[in-house]
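A single chain comes next, written as structure tokens; it is the form predicted on its own.
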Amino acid sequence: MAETGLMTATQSQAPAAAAAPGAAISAQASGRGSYWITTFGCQMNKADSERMAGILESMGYREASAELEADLVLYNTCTIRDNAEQKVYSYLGRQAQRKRSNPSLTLVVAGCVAQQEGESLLRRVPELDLVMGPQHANRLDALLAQVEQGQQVVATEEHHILEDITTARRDSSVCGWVNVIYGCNERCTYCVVPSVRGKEQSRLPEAIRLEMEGLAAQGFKEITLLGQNIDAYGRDLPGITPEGRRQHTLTDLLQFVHDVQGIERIRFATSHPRYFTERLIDACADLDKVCEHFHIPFQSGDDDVLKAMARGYTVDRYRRIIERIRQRMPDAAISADVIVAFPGETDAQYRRTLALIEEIGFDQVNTAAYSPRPNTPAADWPDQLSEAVKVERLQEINALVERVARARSARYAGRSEQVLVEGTNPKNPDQVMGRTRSNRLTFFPAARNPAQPELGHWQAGDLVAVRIEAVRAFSLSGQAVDR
């Protein structure tokens, strides 16, 4: 999902799949107890918290039922935004709180607020156990083994990662994240991310692969390729083809992986437009099991703008990427990513923003008001906005982004849709859902055939065919077709 400084902090708990077997009886006898684990911030974030539930599981830790309740708690944290960081300290305080009473409690701080703050966060938050970079996730076994035996740590320091051993507690069984490329080499003057997250670190094509396999063996359908700027896959790895070109790239990694039995769906996030290539566009549409999504950030629709965020493209190079894939893959959608109310940002130039929104027709549309941003060259800028101009282009922009939306969402009406179903619908268990190849969530009945019960219902990995009889800004609604 999303590009740097953009996301906005989200939050979830910690994966509710069944535990693997043997865990809860590892749990007593190790006497560990339970942990809980909440995640703000990018799909980077919710895959370093499935490795992490994995590893404490591992260890001999289960689920706990409830956050108040658990032994060990841990917040994989987000920096992007202001806001994000401060519901983090919003959490802390309570825990602290509970710590003072029951010391026994472990209570860690990861990813990029815990990279950002290092030892400061121990002086804020004293009760804190463990404070991890989003580069140690990996690690977490051996650096809470130094907890144990009384320290209170920080790793924060640049650290090699290390091909991926542990094994995922993933959140779903059927989509799940792969990362490909860890870290960041730009330096877009708002962003945070690659002081955060280190250096580029690809990771050989050949474990991808495994990995993948490996999933496929679990019954996993769909893979989401995941790297904080995915286009860079593979630009630090040696090798050299015989015509002069990096061997090593993201649609070498795609045309390599396309093939692994039982993977239905490709997809891989976030781009780049610096990177983005034709020659990927061209993969993307040759290889069937590639969805039909594309996640390209723009950030800006005025060339002036885009150069003071030293994003190292032009508005016009970005519309030509998008008619290339629309000449390729005339139905594909396009979500992206938008600052507005960046440091100096005229009227005029926000308002070329809405016009570049209108003119793409994008499915999606992630908006974020410029939040300042430690050790980055724009918070120091003199020219920062004001708060009310950033909530009233804001609340402009995302009316503009769902209409927009809502209709490109009329295209799928009446049509018939493949859905790979992802489980329940929470709100209506009558219902399952499931996503188009397009990205689209979509609804429809549970029951294969409401006048043949004996069927059953459909299963999270099941792929449907769906007609679509209601569509929304963001979602739509049908019934099964396939019998």
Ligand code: SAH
Second form
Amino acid sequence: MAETGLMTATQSQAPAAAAAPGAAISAQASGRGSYWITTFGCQMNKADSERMAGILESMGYREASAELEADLVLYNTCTIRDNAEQKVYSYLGRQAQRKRSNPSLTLVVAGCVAQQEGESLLRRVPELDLVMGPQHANRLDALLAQVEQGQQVVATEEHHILEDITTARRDSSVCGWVNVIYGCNERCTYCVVPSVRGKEQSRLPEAIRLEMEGLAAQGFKEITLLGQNIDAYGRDLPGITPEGRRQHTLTDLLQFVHDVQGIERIRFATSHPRYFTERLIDACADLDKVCEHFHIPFQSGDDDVLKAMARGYTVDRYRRIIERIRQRMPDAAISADVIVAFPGETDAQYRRTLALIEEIGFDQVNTAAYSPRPNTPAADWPDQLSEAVKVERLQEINALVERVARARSARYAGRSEQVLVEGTNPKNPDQVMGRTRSNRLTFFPAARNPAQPELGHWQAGDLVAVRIEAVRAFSLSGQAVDR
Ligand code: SAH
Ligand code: SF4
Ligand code: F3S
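In place of the form predicted on its own, the structure of the form predicted together with S-adenosyl-L-homocysteine is requested.
Expanding to the full complex; the earlier chain stays at the top.
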């Protein structure tokens, strides 16, 4: 096992690249120039991008004002579905062309497409300087140092993720992501994540708490603990309690970090129904800062499809989890992910998914049509469904999700909800926006009191009671109650 983190990247020489890759950084000498990061995919990638931006800034790069002006362009990529992967290639095509007339440009592909494709990305886009998988995000500086020496670098080998000593450059000053477990040990038959994110690696509770304390000291108010399967937190860490239980679980972690001063809200994602425990539900109900919002993907409303997906639970188990959550937290918001048109999914099976959405009454559901992914079992199954069926099911389910979400939103009308202000509404500078504890996006006037302009505006980080006046499927608006 590599626990030192000293493994070197696989290096390959440029296959007749159009520009000498090493020229990229040395050309800028001390000032190092400007960088641009585009992030695709999930919160894990967003968190990695913030850390990589922090590393670039500590190396002397500054953020570019536009992608086409940047001296270093980094795409942090996603390959969860084919369309996500294809998007990356179209972005890369543009930059490769730019590099042909501007050889000092440094081009980096990070994230899940980088991990999946590795060296073959260099064959496809010879202009690339660096291809790096998600486990190497914290090593961006070392990898760029190799690029500076004139190498084209591919870093995709299994790697023990080091505790990061660089300060992330975070997009928000209020809501922060904190990784608690990297990777995924599940083997859902449709999913590319385990092969691109590697084995589960939990961070130590002390490191997580320390990061949260640092964020609190900078004024952050809300923390989202992140993991692809966050309920697996701690199962790779040693330790058994005197009662014979695993010492490190998500429940224990929530209890351990709950009293970090200054942090007002704690969220976590993504939950797996197979591992979601009653003990966790009870802890969420008892711990004030843990918000009443649960993102628990169910993927299908049919037991046979769930079995084919290798999800390891039944629809009934899912129902019982939601029932238990609602017993303890009657107003909790529930969101989920679902896949339609999985190989072999019959119309009747698909209708069970629709029925479950209606029955549970989800606040939000992320929907996707099944997309065959490399190195996943389901991609090779013969009973793939047609594009027409995919489109038809997706459209129908999206309409249902919106109707159900709208019905759930209605309960907020006239209520007062606590909103954490995240910033100005980009579409209306007279409004600020934030989220309720249940994660509904909420807009309200920026002026504390329009009749008394001297009171100024609500600021990012303010916790405000807002009376909800207008409800939409996925957002709310209202007026601040206390000024
Ligand atoms: N770890 C989380 C989600 C990871 S990926 C979980 O276990 O639920 C995010 C979502 O993308 C998944 O929940 C799933 O709904 C969707 N997804 C993953 N692979 C897919 C594929 N091959 N085709 C379509 N959707 C997919
Ligand atoms: Fe993919 Fe399943 Fe792991 Fe989620 S739990 S990341 S769907 S393999
Ligand atoms: Fe995409 Fe990788 Fe996340 S494939 S969804 S960016 S883990």
